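Only one chain is shown below, in structure tokens, and it's the form predicted on its own.
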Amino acid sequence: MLLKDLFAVTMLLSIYGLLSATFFVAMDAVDVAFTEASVGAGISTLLLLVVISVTGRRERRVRHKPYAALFVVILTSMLLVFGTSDMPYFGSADAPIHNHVAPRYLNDSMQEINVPNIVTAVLASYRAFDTFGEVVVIFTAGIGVLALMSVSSKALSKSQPLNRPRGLYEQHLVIRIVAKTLFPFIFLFALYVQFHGDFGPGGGFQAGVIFAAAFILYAMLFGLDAATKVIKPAVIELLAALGVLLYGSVGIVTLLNGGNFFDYDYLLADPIAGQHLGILIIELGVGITVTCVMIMICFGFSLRRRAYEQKVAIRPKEGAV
């Protein structure tokens, strides 16, 4: 509430994300720490910077007092605190999660799925339907943002670049070379995170935001036109839907083979091999959708900024005939 510089707020939010990630590491929640570092301190920071380039760096002064909103926040907080009063204490040995859920996954996951990373086994197999819902929500959010901004791949392809002064990357050779040198390593690390989630922290969500962060960073450094030459907006939109379809098709195949929805045991003759194949395919679908949705949002805001700048550029000056 005190800071009016939105860039400073974004940087503080990014620092808070990194600190939260370190707290999760100290609590041995490495997968959550990885997600917080890549999403909270990574892709979110880049997207907020893109938004600031559209809205402006300084926050406008609020002339009214939002007392109604403050009342709603206080009331909701009180209800949440009241709702948690009946919950077991943190770390209590009598909590249901320690007596029913956690022992089930810890004791039986290796025999049923044979995946060293239990978090991946839970998210991609035991809770595959829930994770599918999260992917659909991400895809829907991306489509909703584009619909609200009235942005499409056709409009993006027809937009004309503006005559700008040379950017920082054009003025300094070091920035251009270092940035281009880092991109292959970012992509390589993203591939490692994507396909190493069975054995360590990682998976489609984390790999997707790392892939997207590389493309967004490229667009911020070298411009929207150069980024759209690397990957076409129409291809991004197609791949975003393809990732969701790839994920859902695994459940359809298991149903056709006589099993339940997302029961990977029915994918192959060997149930363990079927589990591994199912997890590999759905994680790939997650990574594709997350990557494309994040890039879609970034390109959408960039197009909105370009449209505004073109409108300002062609607006006649005051006093002109």
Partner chain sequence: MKRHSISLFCVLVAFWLLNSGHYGFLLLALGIISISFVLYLTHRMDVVDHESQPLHLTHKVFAYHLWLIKEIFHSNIDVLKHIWRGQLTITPTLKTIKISQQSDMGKVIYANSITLTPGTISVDLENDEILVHALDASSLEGLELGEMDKRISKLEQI
Contents of the next structure:
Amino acid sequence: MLLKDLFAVTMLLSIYGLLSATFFVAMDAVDVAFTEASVGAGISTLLLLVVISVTGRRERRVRHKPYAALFVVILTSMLLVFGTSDMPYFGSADAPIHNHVAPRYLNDSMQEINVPNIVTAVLASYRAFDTFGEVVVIFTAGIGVLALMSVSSKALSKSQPLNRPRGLYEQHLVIRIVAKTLFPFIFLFALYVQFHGDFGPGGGFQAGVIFAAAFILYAMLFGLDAATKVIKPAVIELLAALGVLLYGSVGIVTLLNGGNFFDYDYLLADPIAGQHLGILIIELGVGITVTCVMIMICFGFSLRRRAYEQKVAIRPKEGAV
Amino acid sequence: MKRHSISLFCVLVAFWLLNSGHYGFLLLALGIISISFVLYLTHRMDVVDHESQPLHLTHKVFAYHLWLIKEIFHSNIDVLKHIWRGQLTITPTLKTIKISQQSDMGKVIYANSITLTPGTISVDLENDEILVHALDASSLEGLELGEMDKRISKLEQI
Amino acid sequence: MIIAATLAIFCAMILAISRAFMGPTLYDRILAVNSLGTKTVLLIALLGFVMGRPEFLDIAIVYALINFISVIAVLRYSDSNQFKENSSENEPIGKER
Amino acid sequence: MDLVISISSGICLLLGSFICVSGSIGLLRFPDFYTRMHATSVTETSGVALILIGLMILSPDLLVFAKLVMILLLGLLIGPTTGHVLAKAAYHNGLKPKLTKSGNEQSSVPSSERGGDISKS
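Okay, that's the form predicted on its own, but what's the structure of the form predicted in complex with the partner chain?
Complete assembly follows, chain above in first position.
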């Protein structure tokens, strides 16, 4: 039985996110579990819902049966499964990954960086350049959505639709009050995650996603107009670029101080303090960029939807005239 | 408005300190910055008011919660019995119940208390009526007697 | 005892997942996902104690918050008009009656 | 003292997990959506509370205790809210509850209110 209801498919997908996060917890990969919790179960469900609200709920019927595609998928997955038989056993000591750089991360990171959470040390210091790449990818995705989905502001402001369904604000007393109570705590928790990446699971990516999810919830409950009044879309776009810039400029400063790109030892006189400062700043940059890009994507789709609704609302009138 | 901001600030400080567990200078400073940012943002969002910080209820709310916990305990046992005995014993019922609360806050407390007690769900909340779905008709009768309603009304009187 | 509780929650999660796949209506699925989320919170908290790493509790809090956000989002969109036009999801119950 | 702690937390955890499992069984056994909601609300109130209290008794320091309390409070605030909203959305989108005969007579509301309420209010 194939589900044609995209909405139900989204719900089942969020189960996948929940389960894989539990799996990561059981494997003791706390940071990955944290990311999966916030990204897989949280923001991707939200964004898929926003997309469904634009595209419609039903999958279009296809005439041909995609057997060829199914065949390719099965073949590829069988090859991949076959490939895993050559991989070293889980946790075996002579696996290549345990002999290359991992021992150095595990043994020396405490002296070199002095951050209790090794994942953060690897992500933000040893592999800062890779993470920079990831942030740029996220930023590029945001720009892409902006380029594809943007609606000219003229078309929107021309006329406000008359019968647009109002936000949940008026309809749902219960959600309104509970959400109002919870918002400050969600935001503060996101900031807590942002700044405690050194000590426990967390960091810029997760914090950004939680923050953005809370803000998107606000936009859903209180309407897009209220949300754009809180932060103007232009400011969000600017901040998204600023986050990447903040990250990159740390690298530039280290270059100017005579070190390698993202070698935080050269940020301050004391290498350890330099590492701490560098990690703090780039995590902040990551957090800002992720938050703003997620909000940007959500706004893009919602504005698109509104423009479409206006078009539908205006057309019959013109016919009557 | 000022009262609510101060209480929110205190709660947020407690939230940060209890979550953080690191009391170095840097993290405390970051905490203060974060809390002020959140306060600024929530003010811009206009979500800090008597609805999100129900200060006027504080001194009576504990007694009510104790009573509610007792109710939840009883109705839990009822629903558990129904689960294990099977479908034949349940008599699902839908009924509207009049409520006497005036403020939004009181209505929400009532609706949430109904939902929180297993065996009854508030399906819809309109002007002064709550539509309740109950697993068992007897639990609806208990609700109609108005014990919970009275207690919440008492809660609201300052 | 913690391990026994973990296994029990795991069983409960499997039951909830089977409800999510069985449906029959969309709301049953949402309900199953919601209760699965609650159980995941519990499971993560329990696993944190089993492994002796209580910092897992952060993840549990995130789950509780994310679960709220995603369910509210789902219902926000189920209120919009396109969900009333094709209410064919509700047919199974009509047939049974 | 240790014995008291481990026994009391063990009892809480055992009861809590029993309630969670029976809530899930109710989720499978009950006939329609609304009755299933009652089953999950059992899990969400007493199941969650008992398991978290069991863990609280075991918690090594204040911070862990505080976080468990936070999870419990969040659960008790969020659970009924999502439940109410879910029931409301289902009801307004025309999902009729299965009622017993006596219940049907009492409420003729659902058919007349079906769907039209959101645009009205």
